[in-house]
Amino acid sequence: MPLNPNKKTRATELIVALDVPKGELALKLMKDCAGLPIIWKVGSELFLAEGPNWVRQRAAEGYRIFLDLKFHDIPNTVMKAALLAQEMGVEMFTLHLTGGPAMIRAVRDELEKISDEKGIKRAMILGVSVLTSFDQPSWDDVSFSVSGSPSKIEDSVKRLVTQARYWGVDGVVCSPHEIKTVKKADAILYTVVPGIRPKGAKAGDQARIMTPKQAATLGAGAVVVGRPITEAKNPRVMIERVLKELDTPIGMPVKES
């Protein structure tokens, strides 16, 4: 089918969370989706059960994987790690802002090192600001005993994102009702949105959500969809739906180089 060359061709990208406790169902879900073009979002869950050479093996065999392990350690500890996930050939993965700057910088230079030593892509880092299951109350008394004050999570969120660029992230992990808030932090970085609910979709337990084209109106960068695909009868079915909202031409890779 001919592009129609006054579509956009930079869609927001849809990675679909793996959140199964094997590799077989994960691979088969890949398999029935072929051709289309999604990000594959793998968690502590799947990896721990399959471990990183399942991981590589579906990175060489040419599937966008997302390692979602959100690191957060001493700087060396994690550099080491991440080192590790863009050698197993992901594309993406996670590690907590409040590693602070000494370990994203750590993380960011020797994966540049890296990569352009070895001629492969660096793989992109992923910030997470403060995790979406947090509560006012709960964040309350984390933001307390960290600092002697409590914090508005939107305020902890603001803050963490203005810096996150400078440290060496790509992007951060946000609620969709946080990207307006990212946004205006810093225009230019990505944002990685779960929380996404298609029309008609079960919320389950995400409390703040969103449907794929509301937050791609919004500007997100990539939504992540699970439950809605992974126990839908036909997964196919609804992602084809849920990329149709995103206005992404289907069978077309849509990330750029």
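In this text the structure is predicted, and so the values were computed from the model without any measurement. Rigid core: the largest C-alpha set superposing within 1.5 Å between the two forms. Numbering follows the first chain given and starts at 1. First, how it differs from the form predicted on its own.
Core-aligned CA deviation for Tyr166 between these two forms: less than 2 Å.
Now the other one: the form predicted on its own, given that the block above is the form predicted together with ligand C5P.
Coming up is the bare chain, nothing alongside it.
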């Protein structure tokens, strides 16, 4: 499990997004990067291609898994999904903060109950705030359709995260540009930060990006990097570059051919 998010001196961790359509491609990358301190993110594409057994097997093999399916439904449905995620052995998973307190509390209460009964460590619950694919004009459209008036992204994130920990989450997923906002609203929350691009990498469909070093300096609990790694000629070398930016010991580096 990640280190205690209460400690301000904790290192920023690296999450690598397995944005690939087949399990064999993901597993090759995971094996090629053996020994590096990585949390592996399984999103909708890979999960739908391979299913829960693939995730369960990777967790059983000792890989740290972040299940990023962004649950959002009625409380009972999300609670049952969360229990299945826990059973798979994942280290953390996501749900949408817009699901509200009843949904999140149902998840937290049931996971705590199961954790106590079985004597196992509970998976971290991460709340998704505003997706990093939104820029301000596109968020204006969404916020206006919901409330009748546009809202600044920073204000929306602040309102979502202010009560998030009391609803039951352990951390939040936010843009690097909202790290300060989240820390100001609740300094205890563990922050998982997508929208991270190493220097020189293409932004892709991410609208609000930052380098790993910049996000770490702001206090990110973990940064998420996907395509700049999975599409790299030598993914391990790219991962080592990111870990170096995060000041994470990696042992002997692999020479780039």
